[in-house]
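Single chain ahead, by itself, as structure tokens, in the form predicted on its own.
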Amino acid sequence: MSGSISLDEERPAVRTFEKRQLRDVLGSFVTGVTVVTTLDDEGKMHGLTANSFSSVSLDPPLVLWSQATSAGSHAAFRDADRFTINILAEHQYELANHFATRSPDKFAGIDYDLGVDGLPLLRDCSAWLECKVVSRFPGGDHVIFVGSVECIRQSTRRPLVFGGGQYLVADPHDLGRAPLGTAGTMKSQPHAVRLASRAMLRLAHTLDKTLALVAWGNHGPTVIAWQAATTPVAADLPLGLVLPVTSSASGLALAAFLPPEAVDRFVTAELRDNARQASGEVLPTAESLVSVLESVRVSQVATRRPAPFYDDRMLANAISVPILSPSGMAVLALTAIGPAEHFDAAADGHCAEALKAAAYEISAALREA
């Protein structure tokens, strides 16, 4: 496969912006998620919750946040000498979610800890900031407050991440070199994992189809992993489904890159059970599956024309693409599913682009790895 394809058109320039464009557009930029806390001058806490806290200076320590000026604490945190930051960890959403809302009492019923200066620190956070404030500078609709860091603290929690109107949770990036112990065929295959996770999140939100990703397990092609559409293709989506070789795109994907020592003895029992299947339904033969899999390794695809998905319930069409180990061994096979009647399965399709666009991606950074 040569080049790439890009699965999001860019968009163009836009001089003329409403304020949601630009909140969109500010999504892009991934933050932590803070809550920042203060006492006005009766020792009443205030705090909100903030993702526009950034790192100024090391040396002298110093951070900055803004805050608009409409908020209702405003003139708590306008008057304060001191503010603490409270960088939330992964779980704590709902933290986040309560401090971003008007309340006439936001500690009520919070566990919290006091710092070195009477200021409310936020039980199981992934860390904290105490600050004494240096600068106030207007911006806008906002005040952007500057603080000289006096004293930090750190958990071992991981911080929860906020980007394109949504919670999210961060991972080290894999794209670059692999862990150490990852070279290899399938000593690749957790690496790959990471990567396919990743990308399973971006083209479920760009192909809109259900995607599963696959694996060659101890009883054949296994699902370890799910992505669900707009409107998943099933209800229940369960992990540690065995799917057929011979009459799956999945296991086709895979099994077309793998050693027939691995293969064999599957395709024997699935082609054995055909044979003695007296349904209308056209099943492969070892004649076809020849020519079946030969097709898959010159295209890097392979399709499954409407069929009943796992449960029976409904007609579905898949298209899977291998990735593949260093050797060219395939690890995982990337797949999307959708009903027949609203999925084009085709070979050479937008999706079935999409799908290989990743999986490339994805093996050429095991290569490089």
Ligand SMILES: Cc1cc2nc3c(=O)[nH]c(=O)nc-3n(C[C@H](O)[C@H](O)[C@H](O)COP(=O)(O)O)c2cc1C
Second form
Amino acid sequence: MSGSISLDEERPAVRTFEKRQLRDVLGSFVTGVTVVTTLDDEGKMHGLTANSFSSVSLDPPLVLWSQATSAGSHAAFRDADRFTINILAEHQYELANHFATRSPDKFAGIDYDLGVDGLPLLRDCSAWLECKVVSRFPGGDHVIFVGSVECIRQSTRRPLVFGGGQYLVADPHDLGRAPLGTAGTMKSQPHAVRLASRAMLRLAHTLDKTLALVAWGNHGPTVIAWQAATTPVAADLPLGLVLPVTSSASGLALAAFLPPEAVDRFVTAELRDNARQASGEVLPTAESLVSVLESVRVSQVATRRPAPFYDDRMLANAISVPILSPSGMAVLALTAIGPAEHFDAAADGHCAEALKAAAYEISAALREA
Ligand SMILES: Cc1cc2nc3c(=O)[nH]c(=O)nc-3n(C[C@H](O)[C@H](O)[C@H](O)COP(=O)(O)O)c2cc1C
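Please show me the structure of the same protein in the form predicted in complex with the named molecule, now that we have looked at it in the form predicted on its own.
Okay, now the whole complex, with that chain kicking things off.
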């Protein structure tokens, strides 16, 4: 195999994508955000927001960034023999927008210090690299600048992140291993709540269902977090709402994976009330509950056929899945709720599958923590 890269000149120059699509695809590559600064011949400061910054080599220390030839400051950077990379911190998104907007004097009202060669170092950044230009390469409508790093500084501020056309913040990957030294010290439930809260944000968006996170409290299944869908199932979603064990999807998902001593007193009281209640609703009996709980244990999904939601204003369907501790006990239930007429709460439907996948992933992370 040859080590050289050859361009196939015979290949017809047919482009199968639009510029917009290319930009979207490139947006999948998440980056930090920098402001690159320099001084022109007359000592005037220039700076622009750039996420094209990248490391090139550690030894010798080289970095690169690229600038659109159409940028107002291009002539200054093209002719300069130095640049400084200011790696923006999480709180500096307005500064990023400021330096991404043309203006005659971008540095007016901005806090900065001067680096060893007199180039501006923006205050409160995450890190700084002062560089000497070693090469310039044409790159389509951009010029690529390679710089030799001469001076570096770093703060403890977390870096700002950019991806998919928006500013983001960087958090350690929750589904990776627990941070060194914390393994074994982390109790399952707080960790599970943290992981599930993040999953709920994603699921509420992709499924467009209201999601509830339910823990087993002193009074039984208790909602500890909500994530509303575009059209929530109720105007107010109260935290601390206590759900029935035997006739809510969340209650069943938890009860199926908790020891009888935790569950039995609630079940006994509810079954007694069910027997007294003369509503047309089909409520579980002691016999039916045994087989319902067994099937929840097998499928790891509990469903609730149409029933009035807590404020009785609408009929809602629900699907709930247990999040299991390393010993196989339910630490939380993750539940999707939607108006009965729009929400098919089938135990083998796509919503149930998405909830199960999220719960499995979280349960697996708890086992590894
Ligand atoms: C997050 C972000 C990243 C950017 N990255 C670059 C880049 O790498 N290179 C570039 O030339 N422009 C980039 N831009 C656009 C410039 O910041 C913008 O065109 C700016 O107005 C150029 O300043 P100037 O016209 O004063 O030179 C980026 C803008 C944003 C918001």
